[in-house]
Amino acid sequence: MNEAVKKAILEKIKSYDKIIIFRHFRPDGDAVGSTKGLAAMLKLTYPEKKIYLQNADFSEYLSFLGGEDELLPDEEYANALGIVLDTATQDRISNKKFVLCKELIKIDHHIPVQNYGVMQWVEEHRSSTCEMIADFYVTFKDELKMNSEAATYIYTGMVTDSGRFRFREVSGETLRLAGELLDQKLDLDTIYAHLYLRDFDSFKFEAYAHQEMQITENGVASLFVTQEMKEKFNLSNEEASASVSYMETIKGSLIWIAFIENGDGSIRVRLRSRFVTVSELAERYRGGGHACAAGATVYSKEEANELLREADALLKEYKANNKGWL
């Protein structure tokens, strides 16, 4: 699929002799898997090359995949070829020094929402950019080179985007590109520990939150974490955000959403979904994503309120409208 676009970028990659890799800010397992599996990568296959992976932010929940480098100076951007990975919109890159860049290529499977580049390769049926940059190995395998440690970045983000394999996007062919990751002997049990054991206090966190879910009359879940609650039970905002998997297993509550406080005003929100398209709605609120998972932004409670109200509008449509749901 798209072989014309993935042989055009190979050779745009192979035209340039810096490469300045990019992503977006607040990044997941996709965003830093993507960026440092493609990198890695590129530095095996093309040695004599200057591989960077330039962004603002990093993620504490990753930090076991190692670093990135250092923040280049300015005039460093200027003969370079860009490639922004996992990013819908230019407004969400990490780095904005993205536009110094001489070209820029952008790879991703979220919803096109706007193109930008001199190249966009875009699969929204992907589970994740990182299958995408397996997809893209396998396709140049005679030519690019891959080993445990850029398969184990790839492999890391296809694993938390697909919700280890098993949202709707996962198929086939993304098991079949997870084989060949995985036939560089990969460290499963190291990876599997990192992402999903968790430090007792989470678990005391879990358990009051669980009392302080709401459910709508049409029964969308939904979860306010505070900065209060953050400070009690001494949360990082990644492990605030991942709240919302607690409520992904109320039976009739086809969406459930996490409100959380950054502090600095603005509330992210983190949308989830079991058959309904939520995209949209996410993209009312500064947002955006995949059908059945994606992320917005709201300045208030109020705010928070009446996304709340237009996702149990929602839903009582959706269920009104469709039979087999849960």
Contents of the next structure:
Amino acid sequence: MNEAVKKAILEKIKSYDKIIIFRHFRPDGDAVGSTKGLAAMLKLTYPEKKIYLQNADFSEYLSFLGGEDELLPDEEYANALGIVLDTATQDRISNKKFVLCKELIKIDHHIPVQNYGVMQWVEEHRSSTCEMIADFYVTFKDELKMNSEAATYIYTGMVTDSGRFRFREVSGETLRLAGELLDQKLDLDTIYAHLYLRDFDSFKFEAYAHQEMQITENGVASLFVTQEMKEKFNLSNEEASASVSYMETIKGSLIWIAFIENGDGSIRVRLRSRFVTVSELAERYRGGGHACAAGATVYSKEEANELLREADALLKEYKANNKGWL
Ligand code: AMP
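Please give the corresponding structure for the form predicted together with ligand AMP, as opposed to the form predicted alone shown earlier.
What follows is the entire complex, opening with the chain shown before.
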């Protein structure tokens, strides 16, 4: 699919000596895996080219994948091709210096709310941007090189963004592409251990969170994580944010939402759902994302409650008009 745009992207990559790869801020496994995977693949294939990863924030949880490059001086961007991965809108790009690149390409699997760059390859039905990078590799297998390092990065993002190959976007193609990566002999025990083992303290927090979580009349589960809770349980922002997953298996609760205080007056909202689309709700609160996994920002407890009321109304309407949900 999208053969022409993939071919055009490959030609653009070939025509540049310098390529700088960007991703969204507050990176997840897909953002880190796709950027590091594409960089590793391009370095292997084109050792004469300069390939950089230029990002302004990092993820502690994904540090096992290794670091990224130090920020380059501004003049280094001028003659570079920028490739932005896994980022729906320009305002979410981690490193604002992307504007200095000569040309920009967008590769993404989020709902396309904004076009940017000279070329866009967006496939919102894909389970991850990493899946698209794996597809890019397989499409041009005669040209591009892969090894176990690059495959580890890409596979990691496929695993995390698809909920371990569980979400509805997972297709036969997803698994065939994952299979191509597994042919590179990956150390799955170590990858999964890094991704899913947790510190002892976080289990204590989970027990507390199970007591604190609320449910609305129509079944929206929610959890509000304050700064005090983070301090009490010694939680990083990433650990506090992971609490959204504590609510994902409540029967009849088709929408679940974690509100996490950022410490600067803003509150991060993580919306998750099954069957029901929550991305449009997120868009009304300065956010966006995927149909069943979206993010937003609110600025007070009152606004959080307002969002919750909207979510409750959405779920009420969904349940009234649909059958077969669980
Ligand atoms: P999160 O809960 O932060 O993991 O976000 C879920 C999905 O929604 C991810 O794919 C994010 O990239 C996307 N997302 C989160 N926040 C926003 C936002 N403010 N605007 C657009 N997309 C977002």
